[in-house]
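Presented below, as structure tokens, is a lone chain in the form predicted alone.
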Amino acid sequence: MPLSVETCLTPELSFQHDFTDKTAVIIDIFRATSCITTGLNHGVVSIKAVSQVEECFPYRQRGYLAAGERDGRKIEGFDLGNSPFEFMSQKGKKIVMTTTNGTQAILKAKGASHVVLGAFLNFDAVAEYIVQKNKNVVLVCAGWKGKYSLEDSLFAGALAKKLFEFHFQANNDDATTSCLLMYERVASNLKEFVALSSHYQRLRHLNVKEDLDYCITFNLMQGVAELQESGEISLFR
């Protein structure tokens, strides 16, 4: 029987999905899953995702760097914000991270058999990971404060299209089908279409266009970020 792909368009809809014995793919293209993927592929040891700013403080006392943003802006007093380029120079470090959307989505999927972070930056490697696990899949879009986001949904559509090549199917899941059809329509000019998204426009005004262009670039790296039983995110081995 073909394995299924279903899409959760925002974390607030996660209660509608059963994660049991499935692979969950967390998607926050702008920028949490792109940052985490980048950091781990550049030598960061692990990253702990937490919900609240206050939860970071005990980890800092244990030597973790604190990274995070609220409304796209670096949290005052933190070591790192939410730019993937900041994560490139933290080899050998551990990081605790809290963001407006992405880390919240990661915490919603702990009931899954496997939780992996999705990014265009290692797109093929994420698809290979999912195929290897050979389980039904839930794609979880982080969105923006509970609302639908264009860029996360486009990634979900691109990943669904790739997985369909390996005999996965949507099983009448309209969210997956709509993401797939949208991606197929705009794949040839993806960057131009993503630039129309509200999140792109919101962050562009914070002078992070270089970040945004980087985050929608395919296959710059191979390592896959996976949530471990310890609650730390590290590279899949």
Given for the second form:
Protein chains: 2
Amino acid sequence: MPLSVETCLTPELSFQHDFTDKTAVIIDIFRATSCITTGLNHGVVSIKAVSQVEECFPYRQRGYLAAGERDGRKIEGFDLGNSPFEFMSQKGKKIVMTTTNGTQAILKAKGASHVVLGAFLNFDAVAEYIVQKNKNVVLVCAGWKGKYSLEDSLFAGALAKKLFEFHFQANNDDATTSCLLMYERVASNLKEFVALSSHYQRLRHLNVKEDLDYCITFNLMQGVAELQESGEISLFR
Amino acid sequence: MPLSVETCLTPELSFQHDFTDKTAVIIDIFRATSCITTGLNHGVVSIKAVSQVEECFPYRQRGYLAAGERDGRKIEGFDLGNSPFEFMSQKGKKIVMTTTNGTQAILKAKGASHVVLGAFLNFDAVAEYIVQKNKNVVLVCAGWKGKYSLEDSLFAGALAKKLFEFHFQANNDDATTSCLLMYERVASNLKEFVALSSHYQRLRHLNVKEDLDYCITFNLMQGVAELQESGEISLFR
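Show the same protein again, this time as the form predicted in complex with another copy of the chain rather than the form predicted alone.
Once more the chain from above appears, this time first in line as the rest of the complex follows.
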């Protein structure tokens, strides 16, 4: 019996999706899910995603590092911003994190059997995780402030294409088909096309071009970031 | 000064778009905007789009034909359903119409300078209309019950590609870029890929395959369906 892949193109459309008994993949390529994946693969113990800046304070008092951005910029007084390179040197730490888009999307996926974070950085490992869980899948694109974003949808298309090599199919979900077709159009030159995205253009002006190029690199690491029942994100084991 | 093209991927996201002083293009390829375009090009005087079945009755008493569907099927007791071929033989008539998606989307575009209906059937004429109006453009995909649909987004991509030959650009609207890339992927074999859409699959079972193939045919007619200040849709002159 084939399993289905459906895609939620922005969190504003999450009400159209039923997450029950499914694997939810949260996708915020620029940069939350890329940062979290990087951190955990570099020895961060766990990362707690929260929606508001204020929610970070009690965690910080308990020894967590506070990480996050608003409108692409590091939050004043926080230990870390939203650059994946900052997350490479926090071995042994716990982090509490809030971002404009990604952490909000993580919090939307309640009810799913499994919630996992999507990143190009561990693309094959994420696909393998999904195949092993053997559930229907919802790909949740975090977008930008509720709007559709190109880079998250391209990741969804790449992942759908990979899953279709196994026992998964779009099952009449046009959003998934569109992501797949778009990815097929640009796959041979992904970096050039991602540079067309509004998010890339926006962040480019904040001098984070290195971040962006890093975030669209395939398979630099193997650990998969998974939301635990405790509400913390840690590596799937 | 280049003009911008933005795309509203489903009516549920229309709140993210400001229609003020823009040309709005309503797109419901299967089948409302294709039907209306066909009817007006075959001598129908005007078509009034309403959201509820009950709203059709007073118009009918005044001599309008009632047209429409729910879930793809003709409404019981109505004069016409939602097949473009039925709209070819109503010369001189006025029609009141309600459909699951298309007429709802038309009603969302309030505030735009100009509201025009998009169809492959008069593709070049619609593009020429937009260029002549010389305003920023919002492409509104009607979708299916608020969900994203492949055929409407492919039309948006085709139209964006055409407009980019003139003084229009996506201006960092990722939704427009995605429609364009997807269209470029499938342009050489549009009919095969539209057949992947959920709407095509759904309607195919209602024995309207001829309708569907007709609706994705380019440039059979030249008249453009435009929403008038009176609230009726008639040919732009």
